[in-house]
Every structure is written in C-alpha cells, then in structure tokens.
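In the block that follows, a single chain appears as structure tokens, in the form predicted on its own.
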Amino acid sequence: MNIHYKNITIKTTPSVYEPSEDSFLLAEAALSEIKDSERILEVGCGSGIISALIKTNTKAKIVGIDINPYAAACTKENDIDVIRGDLLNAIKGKFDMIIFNPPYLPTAKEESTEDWINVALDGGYDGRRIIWRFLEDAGNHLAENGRILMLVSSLTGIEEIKSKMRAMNYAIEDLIQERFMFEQLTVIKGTKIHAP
C-alpha cells in the first residue's frame, strides 16, 4: 500500500507500523526544529515516512534504525539509510537530533502478542518500558547542544517522563500537542545540558 503524505510516498507493509496520527505530528515538530545539514537518527523508524519527509525537505544527513526486519526493509525500499537494531544498541557516533516515536500504549502480559506490529505498540504495564531503555542511552549519541524529539501520550504519564528526563540533565520543551478522542499526544523536545 502506498501512503501520499505532503510531496513524498511512501510504500508500506503488513507487518509495519502504519503512519498514523503520532507520525504526522512528530513530521512536523522534527521539520519546523530541523537546521541546515544536521545529523539526525530516527529511532524506531517504522516505514520510513517520517525520515524520508526529513530527506526531502530539509539538507540533514538521516539514518533510522528499527528492530523489526520488515520495518527496516520498508524503510530501505523507501529510500533511507537504516540499520536494524535494538534501539540505540547498533548506534555508533553522535547525532545533532534523535526523534523516537515509542511504543506507548499501556499493556499488560496478557494483551501482549507475539508479532511485529506489538512490538511497535506494546509500551509495557504502564507505557514507558520502552521510553526508560531508550532514555538511559540516548544521551550518551548527542552531539554537543543535541536534542530528542519524542512522542508521548496522556496513556503514558507525559509529567512521568518528562519529570525523568528533567532528573537526567535535560531541558525540556512541549513543541506541539493534538488532542484526540482518548489520549493527548505531545511532542517533547529534550536538550541535553552537559555539565561544564
């Protein structure tokens, strides 16, 4: 299926995430925060869509890297640099901006499945196992005034996480927020501040 976003389209597959809501509004805080040819990660990148919005509109030099086998070949087949990895783990360098869109939602053992598409969803009992692991190490991949653009829910605990990040040296700014049906989600930008 092919997904027509902007100027761009991209391919997707059954076993990928689908551009939805979460990914539209990230695109859009990561293009309006993006300068000149920086260094950019996507994290979790899914299809692609928002790294090749990033490739297309903006001069930054983009990779994603995502666990699942057939998100990094969505993402391939769209034209961007990916890695396949666990998070940070196959990341080496440091990186002007790493975006995430995390796996958020709240969910027990018993919700849990055993397909790609969970592992793109299932956040933990309270929606932010995922957030933690990435957060112990995104810093250590920032170059020096680098930042995090990230998802987050109202499911989540936004105060939760940014309360966390606050405890880790960051900056934190709320860049945009949408309202839906059942749960707000807000973009968040962390700036690492390096300790002189």
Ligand SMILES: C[S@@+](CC[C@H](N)C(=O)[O-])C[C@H]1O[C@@H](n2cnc3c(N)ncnc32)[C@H](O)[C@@H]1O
The other form holds:
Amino acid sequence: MNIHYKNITIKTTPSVYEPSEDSFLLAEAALSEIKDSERILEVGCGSGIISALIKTNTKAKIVGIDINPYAAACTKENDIDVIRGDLLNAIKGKFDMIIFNPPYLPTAKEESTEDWINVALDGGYDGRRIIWRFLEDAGNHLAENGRILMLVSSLTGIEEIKSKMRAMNYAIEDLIQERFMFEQLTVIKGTKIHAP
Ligand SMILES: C[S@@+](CC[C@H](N)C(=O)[O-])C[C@H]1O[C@@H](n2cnc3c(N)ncnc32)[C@H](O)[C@@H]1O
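Moving on from the form predicted on its own, please list the structure of the form predicted together with the named molecule.
Whole complex next, starting from this chain.
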C-alpha cells in the first residue's frame, strides 16, 4: 500500500506498523528541530516514513534501525539506510539526534500476541519496558549537544519518563502535543547534559 504524507510517498507492507498520528507528530517535531547536516538515527523506524520525510526535506544524514525484519526491508525499499537490530545494540558511533516512536501501550502478558505488530505496540505491563531499555544506552550514542526526540503518551506516563530522564542528566522540553480520543501524545526533547 502507498501512503502519501506531505511531499513524500512511501510503501508500507503487512507486518509493519502503519504510520499513524504518533508517527506524524514525531515527524513534525523532528523537521522543526533538525539543523542542516546533522547525523540522525531513527530507532524503531517501521515503514521508514519519518526518516523519508527527513531525508526529503533536510540535508541531514539519516539511518534507521528496527528489530522487525519486515520493517527493515520496508524502510530499505523506501530508500533509507537501515540496519536490522535490537535498539542500539548494533549501532556504532554518535549522533546529533536520536528519534524514537517506541512501542508504548501498557500490555499484560496475556494480551500480547506472537506477531510483529505486537512488537510495534507492546510496551510491557506499564508501557515503559522498551523505553527504559532504550534510555539505558541512548546517551552513549549522543554527540556533544546531542538530543533525543521521543514520542510519549499519557497512557504510558509522561511525567514518569521525564523524571527518569532528568535523573539521567537530560534537560527536558515539550516540543509538541496533541490530544486524541483516548490519550495525549507529546514529543519530548531530552538534551544530554555532559559533565564538564
Ligand atoms: C510505534 S512503531 C513506530 C514505527 C515508525 N517509527 C512510525 O512512527 O511509524 C514502533 C517500532 O519500533 C520497533 N521496535 C520495537 N522494539 C524494538 C527494538 N527492541 N529494537 C528496535 N526496534 C524496535 C517496532 O518493530 C516498530 O517498527
């Protein structure tokens, strides 16, 4: 299936997260934050829609990573450099910005299913399981003044995520938020404060 968004058209395939309001909100925030030739990593790139928008509209150098092989193949088909891997495990080097629209839905064990769409949505019992794992390593891959742009939901606990990030030495800013029927989505920017 083809998806048209702003000035791009991308392909999506079954077993890959279909771009939705969360994808579009994060894409908007990323476009407004990226400065020309920055190095950008998109974790959990899915179809590659956010990366494709960045590639088309900025001079930034972008690479995506996703654990889902179908997502990695789809992103590649959409002409984005991509790696298949678990969060940042396969990543070497540092980036000016790391973008992540994580799986954030609180999901009890008995609700989870054995398919790749579950991997795109299932954030564990409190919605924060993958986010915590991501934050443990993300700082190691940020260049000086590097920042994280992450989509978070009221279903997941926005304040909990912000206070964890503050405790990890990030300065936090809300970039954009929107209310939907069941949740509020916010894109937060975390800028790593490096010790002098
Ligand atoms: C909510 S979807 C977002 C997809 C896309 N970025 C978008 O906004 O449309 C979350 C994505 O994270 C990926 N993902 C989940 N766990 C991951 C992990 N441990 N490592 C890498 N990617 C992961 C999923 O496969 C999925 O593509």
